[in-house]
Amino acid sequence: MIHFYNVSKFYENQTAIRNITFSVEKGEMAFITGKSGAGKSTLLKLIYVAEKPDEGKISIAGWETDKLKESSIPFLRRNIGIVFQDFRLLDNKNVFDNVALTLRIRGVDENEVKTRVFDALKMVTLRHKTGSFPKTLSGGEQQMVVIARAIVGEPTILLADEPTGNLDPDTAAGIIRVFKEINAKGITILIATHNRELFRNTGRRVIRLDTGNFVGEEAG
């Protein structure tokens, strides 16, 4: 589902990632870990083609990113849901409209929008918050809305960049439980985190990076 072959990415005089090779298989839930500056966020950006590699090849859900035309990138991204640490919710829209936004941009029928938004909010146990606005929600609830927004388009891949970075341990554990439930539906999930407690005792594969280098794998 996600395949990196000898991938490197450089920013001016800095190496973000160097000669990385790894794969995440369809239906797998895996973690990427490393300290700040290890290359985790860059790796995710390469997956959703916010960046392109300077060396090597990347294949995502059957798409070879180096061969993608700019006009095709949005079609690849329809296969990918993204959960950001900083939420990026629209404060002037309620929970329902925040989650529905991407579907409406795609021109999905409004009845279908309603069904899919309610299903996504039910998955994150926020069905009762449809009319609430982001500023009235806790940090954990806002992140759950972000997760609902990421899955409402029915992606095959879900990426999460430090999804629990600003949350307390109990809330973080609840979010990981939701990710496991989403993964159980067959969605491939890759979570970038510096917090080892997130994957401890999960039994999931953990890919370790250090200053842009692949330094090994372990079981969480």
Second form
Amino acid sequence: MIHFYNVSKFYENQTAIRNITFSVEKGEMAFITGKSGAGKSTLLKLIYVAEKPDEGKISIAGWETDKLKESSIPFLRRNIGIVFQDFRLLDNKNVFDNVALTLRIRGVDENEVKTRVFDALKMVTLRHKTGSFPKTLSGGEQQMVVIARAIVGEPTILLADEPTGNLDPDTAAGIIRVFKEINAKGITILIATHNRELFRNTGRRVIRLDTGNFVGEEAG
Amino acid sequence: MFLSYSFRLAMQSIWREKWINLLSVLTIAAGLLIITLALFSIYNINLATKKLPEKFSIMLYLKDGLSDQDIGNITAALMKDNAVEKVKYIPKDEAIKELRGVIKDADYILEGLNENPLPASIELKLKQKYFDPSTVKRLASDIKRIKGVDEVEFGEQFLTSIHSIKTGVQTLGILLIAILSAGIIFVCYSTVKILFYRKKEEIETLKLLGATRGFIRAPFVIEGGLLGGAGGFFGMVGALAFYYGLFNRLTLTMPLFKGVVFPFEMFIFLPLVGLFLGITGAIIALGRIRF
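Shown: the form predicted on its own; wanted: the form predicted together with the partner chain:
Up next: the whole complex, starting with the chain shown before.
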């Protein structure tokens, strides 16, 4: 589902990613770990084409990103649900409208939007907060809204960048539980985190990065 | 679905940024009102100059003692010119009769004359499209060379002045319309650009969620169009207020304005003009959206 072949990315003489080759198979749930600056976020950005590699090739859900026209990028991104570190929720829209945005972008009929948004909010147990605005929610609740927004479009891949960054252990555990449920539906998940507790005893594959280099894999 | 959602977003944005939008609408309305008044002036000056050829004529004064054959030859030579609409021969007798009619109260002028002092003449009318100083001058010089023609007379000064006024007003009007149209486009451009920058974060998120350029652009283009359209509507209201509140009253008291026409059919298109300029400004403001 996600394939990197000798991929490198440089920022003004600094190496973000160096010669990385790895794959994440369809239906797999894997983790990328490493210290801050290890290249985790860059790697995710390369997947959702917010960045382009300087060297190597990337294939995402059958799309070769180097052959991708700019006008096709939105259609690749519709295959990917993204859970951002900084949430990226729209403050002037309530929970319902934030989650519905993913579907409205795709031109989904408004009745179907309602059904699917409530289904997604049910999965993250936030149906009672549909009318709330992001600023009135806790960090954990905001992250759940972001997850709902990421899955409501029924993506084939879900990317999460430090999804438990500022959350307490219980909330973090709740979020991982939701990810497992999502993964059980066949969605490929790649989670970037520096928090080792998150993947400990999960039995999932963990890809380790250090200053942009691939340093090995282990089971969580 | 997609357009109705974009329309809803545009309306929400107009309401949320109501003061900046109101200011833009009023600026557009003022610009379009000035354009309207410029068009109004050009339209009426054109109308007035179109009526001039009916009143304007070139007079050919003929030498004495010409035969009917000579006069026929002169008339035929004149009619050969493309610019000539019609010619009218005025014999000496008719000329003095006309003069007597004109100077009724001063008929002593003609008393005691043994012979008719007025020459026979030909009055020449021009076709509408050839009514310009260069054609008239060229024609007058050609006519002078015709055998039997003594003198040619036309209001050269008057003709040149009218033509200069017409050309001047048209050029000034077109320049004014071009500058103000560019100004209106710039107002819409600036408004949409400001709104676009205010929503930069939101647009970035939309891009990452898979929004196409069309989806991102549509609310801004609709907003630009609505601002332009609203400006056009208020411009039209201003033009009508000008007509009914000021101009209509002037025509009642000052006969000079009676012949002036207010072209309503031209001005009901103002909202459409505003809509077009607004959309143009918005499209320029958005430029190329990169992913």
